[in-house]
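Here you get one chain, nothing else, as structure tokens; it is the form predicted alone.
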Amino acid sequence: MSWLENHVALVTGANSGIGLAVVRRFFEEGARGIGVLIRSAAHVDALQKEFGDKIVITVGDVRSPDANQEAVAATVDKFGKLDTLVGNAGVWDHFAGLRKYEGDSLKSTFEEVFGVNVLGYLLAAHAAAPALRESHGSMIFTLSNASFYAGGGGPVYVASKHAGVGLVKQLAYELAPDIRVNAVAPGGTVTPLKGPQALGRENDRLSDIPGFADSVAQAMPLGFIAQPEDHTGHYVLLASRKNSSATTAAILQSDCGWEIRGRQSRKTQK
């Protein structure tokens, strides 16, 4: 039997990257239905074509309480329950350093990045908690190696991902014993993560940066840059009641060994 047989999930930011990979993997593991919350209606047709009536789509901004409530309600109405919330929508600041900001751009960038990366997770958790209490389900949030280390972005992004660590721990504390709360922290990944509109980078994708993939691969102890699919097994594990029933407040690092980078050259190992 698959690990997520008859499972129902809700995934935010599910139209591309890690979110889409999680949706596909959950279905491979036996999920019965998945709700998705996406920002742009432009992706609706592609999702419906791929998944058919196995998904229910809500178009809205993760920073909106109403959009999150609507996504939870649509999922429960269609599939009868909710077992796992995957908070995944995110925005990156393109390494914008502190002194690169001018005028009000620092304030507006902070509000946008924290709004998506922190408030969006809080609102999703608030909306999903009643249904997850009924099912004794779980929440899983997408964090980052920038949740623990400097250099994964500028100060706004890194601060937002550090805030995510506190959010996971506090929610795990508050929602126990009914709901488990965990996270996955990917490292550099080939993903179309976009930048803030406040910086005019809303159409600039992380994966499109020249030389990004090669530079990340060279810095990783495991010697490669991850694809979104490389992280999905962690989400399956944390969602599975059978395989992680005693796990809460855990953050699984999926970053090709970022913590040990630079300690020993891979080329000199024998």
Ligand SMILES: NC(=O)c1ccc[n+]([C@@H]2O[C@H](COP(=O)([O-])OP(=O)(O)OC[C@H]3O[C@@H](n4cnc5c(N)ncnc54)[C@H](O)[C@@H]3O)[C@@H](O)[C@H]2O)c1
Contents of the next structure:
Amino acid sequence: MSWLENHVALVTGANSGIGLAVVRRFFEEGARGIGVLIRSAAHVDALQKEFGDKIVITVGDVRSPDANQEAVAATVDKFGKLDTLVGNAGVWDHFAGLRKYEGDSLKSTFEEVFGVNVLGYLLAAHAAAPALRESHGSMIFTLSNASFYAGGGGPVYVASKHAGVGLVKQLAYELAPDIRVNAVAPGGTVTPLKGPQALGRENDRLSDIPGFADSVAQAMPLGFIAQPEDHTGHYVLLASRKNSSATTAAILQSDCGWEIRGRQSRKTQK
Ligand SMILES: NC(=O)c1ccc[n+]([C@@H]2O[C@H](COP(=O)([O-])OP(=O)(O)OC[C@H]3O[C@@H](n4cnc5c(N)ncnc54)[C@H](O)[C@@H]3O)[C@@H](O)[C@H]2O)c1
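Show the other one: the form predicted together with this ligand, since we just had the form predicted alone.
So here's everything in the complex, that chain up top.
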């Protein structure tokens, strides 16, 4: 029997990168249906073509309470229940350091990045909690190496992903024993993660930064940069009632060893 047999999930930001890889993997593991909340209607046809009537699509902004409520309602209407919410939609700040900001751009960048990365997760949790309480399901949020360490972005992104740690712990505390709340924290990954509109970086992709993949691979103890698929097993494990029923408030790091950077050079010195 597969780990997610008959499972129903809702994934935000599911049209690309880690979210799309999670949707594919959940189906491989036996999921019955998945609701997706995506920002742009431009991706509807491709998702429909790939997954047919196994998915139900809501187009909307994760910063909107209504969009989150609609996505949960559409998922439960179509598939009869909700077992797992994957809060995943995110925006990066393209390493914008404090000195780069001028005028109101720090305030507007903060509002946009925290709006998507923090408020978006809270609104999804609020919308999904009643259905998850009924199914004794779980929430999984996509955090980051930037949830624990400096250097994965500028202060706005890093602070937003640190805030995600508090969100996971407080929600896990509040929603126990009915709903488990956990997270996966990827490190640098080859995805089209975009920047904020507030900085005019909404079309700039992380994966297009010259030399990004090589520099991540060189800096990581495991010596490679992850693809979205490299993280998906953690989401399967955390979603699986059979295999992680005793796990809540956990954050699984999937970052090729950020915490132990530099150890290799010491090992080779002897
Ligand atoms: N790529 C990396 O190196 C990396 C590392 C650590 C953590 N992450 C996190 O992984 C998550 C997924 O990002 P990804 O790397 O797969 O990039 P991605 O761009 O492929 O995925 C992000 C998704 O969020 C969606 N999104 C952004 N703003 C939205 C909004 N306002 N409303 C609805 N949807 C919105 C985008 O359309 C996109 O589908 C993010 O939370 C990101 O912070 C990424």
